[in-house]
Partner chain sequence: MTQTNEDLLDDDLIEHAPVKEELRRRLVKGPDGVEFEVEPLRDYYCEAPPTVMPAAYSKIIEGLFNWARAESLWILGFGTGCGAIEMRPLMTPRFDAYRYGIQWRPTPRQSNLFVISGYLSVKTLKRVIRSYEQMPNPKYVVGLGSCTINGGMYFDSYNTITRLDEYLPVDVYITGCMPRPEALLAGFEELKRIVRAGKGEGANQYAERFDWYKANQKRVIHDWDMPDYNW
Amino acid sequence: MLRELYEQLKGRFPLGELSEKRPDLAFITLPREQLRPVLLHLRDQEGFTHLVLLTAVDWIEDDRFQLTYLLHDRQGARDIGLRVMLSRQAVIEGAPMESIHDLWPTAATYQRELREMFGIDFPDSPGVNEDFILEGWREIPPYRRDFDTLKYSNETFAPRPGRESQDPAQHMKAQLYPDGA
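May I see the structure of the chain on its own, in the form predicted in complex with its partner chain?
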């Protein structure tokens, strides 16, 4: 069902690959400059009127940030996600990303969060530089995978001594088979 839509879209826009998760959920990877035209087309022509979420994934091994724009079609009860890959190095150096707050006003909040948590800048988005959840944050954005949260927590929050952590699999194995069988 979404494959048809994909084929149809592919005739109009240069798209990347399609990855189907469920009959009513699929993800399309697409080049960055195609994002706005595809979003506009999906919103105005195909009925995907609801921006469910805008989030990011840090592929630190591939040196990429992945932005996911998840859209929902209420009439057709189907979701489509658009993936845009950004160069991680460029983002860290301050390369901006286009804002879509004029398509969906809610996007401004997501972009503010991404700015704070990943350091992805959306210069046109309203209020993007205001504090969102973190107040007075001084380190690198905490959702980046090169940020060591455990180390930060131990250094900052005075952990109580005596805490033990166990690997759940090992722990259950020791519980269930004490003699190691």
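Since we've got the form predicted in complex with its partner chain here, give me the form predicted alone too.
Next up is only this chain, free of partner chains and other molecules.
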């Protein structure tokens, strides 16, 4: 079902690989320059009128971020995800990503979150430079894989009773069997 759509799109746009997950769900990898034209085509010509989500993954081992735009076609009961790979170094150095809030206004919220949590900038997106979730945050974005949560916690929060780490298996065994049975 979505393979036919992919073949049709591939005739019009330079696309990367297709990954079919189910008959009604597939993902297409494409160059960032093709994102807007493909989104517009899917929305205006193919019935994918709902932006379900916009998310990111930090593939630190491959030195890239993956943006995934998931679209839904209510009439056809199908979903398609568009994957755009960004150079991790370029993002860290401030290379922006084009905003799609003009296509789907809800994208502005996703884009604010991605800027705050990953550092991916969408400069034209409304409110993108305002604190969103992490008021006053000045560290590297916390969803990046090189963010050291233990170091941050140790530097930020004073030790206090109740914050000791325990082996979960041993702790639960002691809770369930206090007499050592």
